[in-house]
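First comes one chain, alone, set out as structure tokens in the form predicted alone.
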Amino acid sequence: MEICDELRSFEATGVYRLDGTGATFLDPVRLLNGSYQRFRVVPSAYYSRSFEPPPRQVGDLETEQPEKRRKRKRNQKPKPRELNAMERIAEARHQEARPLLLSAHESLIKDKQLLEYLSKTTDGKEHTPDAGSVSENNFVELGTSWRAPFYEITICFRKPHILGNWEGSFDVQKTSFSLFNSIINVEAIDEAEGEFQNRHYILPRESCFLMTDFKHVRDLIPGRSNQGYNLIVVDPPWENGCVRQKEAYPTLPNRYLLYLPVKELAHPSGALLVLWITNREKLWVFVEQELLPTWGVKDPTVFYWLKVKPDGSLIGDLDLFHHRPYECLLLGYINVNTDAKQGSNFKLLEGSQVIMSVPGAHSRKPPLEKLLSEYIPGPKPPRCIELFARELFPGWTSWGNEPLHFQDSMYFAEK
């Protein structure tokens, strides 16, 4: 089968533009692997989430005797619950987005070449040696321990040997850093390797991270304004009953976000802010009426992340009220006059777009820099930061209480 130019480009970049809809399909593994020279993300470790229905238990309707099943069906007549005022607004918001989402998904289903390619790339059976066999470090618990100020991470850097020849020879330097409340820069020509409590971590070149709780977030503010950031991604641990029930990660009271120093982090020549938000209407009201005005963001544009299975089908019913198979991103500018003539070095946001990908672990989002590069104002390459990060990217600053979470070597293999 002949491979089309777009698919060939997708193999190289991890970004696939679908014809006619403005929708984009992303391959997060391919995007991430562009960040590494000596290691690669293992697809089976990234796509560890199962989309199969859980095995049936004793007592399920299908395993009960037919007469009991019929009786239960006669007794079960669920009445549709009337939506309250907030839920009606949320439903109206969903109905407004629905045609765009359906159009994007239809364009994916029609692209047989892409679907065939996907089934091969996500169906890997390769596993890293310790995948699933050892428990990972819980940085949230470690960071709140009385021992936190004494924890150190040892990082092994490879640097060119001063007297080395053109073929390349390296000095290996090991340095220990305070793991918490300390800004750590990975100044190396390629990825570095960290060791902490018998776990191994792969750190992208020129990445920077600060592992702290909310009290120390202002340590990120640059010393000079021209060191500000042009792309600011915020993925808050929104208050959510489902998350609390699963104990997936600790949540944060929404009003705490008002005190994030987003304005101080933004580059004076302009910054694109990206905020991940759930589908709860209460959050939308808070974000639109309080949070974005406090941060100095005006007229945000909505993007949608539509989650699909490896066969292209949605991970759930599009109209299921409390479990929509999509999340939203609000994008807007800081320190940019969007009413003025567009700058020559970036493109202004124009209307909503749909991003599709196969999701990884719970709450893990696809990388966005390559997709959004044309919309980022200011100098090139842009300076980028992620708040509430759970992984690292080359050239990025990452802050949160677990930015090393997905840097564990169990997600990687050597090239």
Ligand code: SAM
The other form holds:
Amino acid sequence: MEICDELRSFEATGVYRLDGTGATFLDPVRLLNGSYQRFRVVPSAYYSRSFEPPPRQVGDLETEQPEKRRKRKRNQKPKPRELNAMERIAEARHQEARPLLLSAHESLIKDKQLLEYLSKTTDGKEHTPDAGSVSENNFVELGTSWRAPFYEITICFRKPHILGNWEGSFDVQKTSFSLFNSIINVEAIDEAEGEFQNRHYILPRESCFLMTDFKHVRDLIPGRSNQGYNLIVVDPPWENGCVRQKEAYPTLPNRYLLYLPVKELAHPSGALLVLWITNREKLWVFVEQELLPTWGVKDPTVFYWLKVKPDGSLIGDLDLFHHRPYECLLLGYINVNTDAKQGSNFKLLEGSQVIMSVPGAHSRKPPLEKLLSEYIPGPKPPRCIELFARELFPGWTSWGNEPLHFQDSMYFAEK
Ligand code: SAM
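Moving from the form predicted alone to the form predicted in complex with ligand SAM:
The next block holds the full complex; its first chain is the one shown before.
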């Protein structure tokens, strides 16, 4: 089969624009690998959910525990329940998005070349980190311990040779930094390697991070206003009843987010704000009526992240009320006159779009900078920040209580 131009460009960039619908397919592993020279993200480590053995079938009576079997019987035929007022509004929102989601998904299913390519992405038997057997550092816990101010990370940087004028020469520099509550810049010619408590971390060049609790988030505010950010991505630990989320990370009362210093972080020449949001209607009301106005964002545009399996099928039924196979992102501008027909050096957002990808670990979002680059105002390359981050990117500042989580070397292999 001849590889089409779009597929060739996808191999290089991880971004695939599907014909006609304005939908985009992303391969997060390819996108991330653009950030590394000596290491690469291992697909089986990123797409760990697609590599897991299939869940036991309901009704697999030989292996099912008797208590579980009884519980399943009790739960077998849930009585259809009337939706309450909030749920009816959520359902109407879903119905509005449905045709766009369906047509995006249809365009993916029709693209046989991309599907064939996709099936190979999660093929193969490279090492898969097993959460049970590998003891990663739990930064959330460590950061709250009395020892937190004493923890140090040792980072090994490769910097250009000061005296040497021959190309490719470098000096290796090892420096220790306070791990919590201090801003750490990775100024190096390529990725740096960090050591902390017998674990190894791969840190992309020109990344920057601050590992603190929400209480210290104002330490991020730049000293000079021209050092603000042009892309601000926020992925809050929203409160909800999901048990799996409770195990994965702590949540914050939603109202705390009103105190995130988003306005102070925005670049004076304009910023694009991206907020990841769940499908709960109560949350939408809070975000649209209180949170975004407080942050100075008007008239947000909704994008949808539709999650698919490596064979292109949806990860779940599109119409299942409490488990939609998609999440939403709200995008809007700060310090930008959106009444103008276009920005000075960027495109203004125009209508909803659908992004599709195979999901990684629980709640891990696909990298967005490439997809959004044409919509980001201000100087180029843009200054970008992620709030509540669990990983680092070149040129970005990552803040949260565990921004090194996915930088553990178990997610990488040497090239
Ligand atoms: N964007 C991330 C990704 O793609 O992997 C996921 C972020 S997750 C939805 C929310 C993050 O906020 C978690 O890492 C969680 O530990 C962190 N968090 C929860 N409470 C926090 C707090 N009080 N201060 C700082 N970060 C917090």
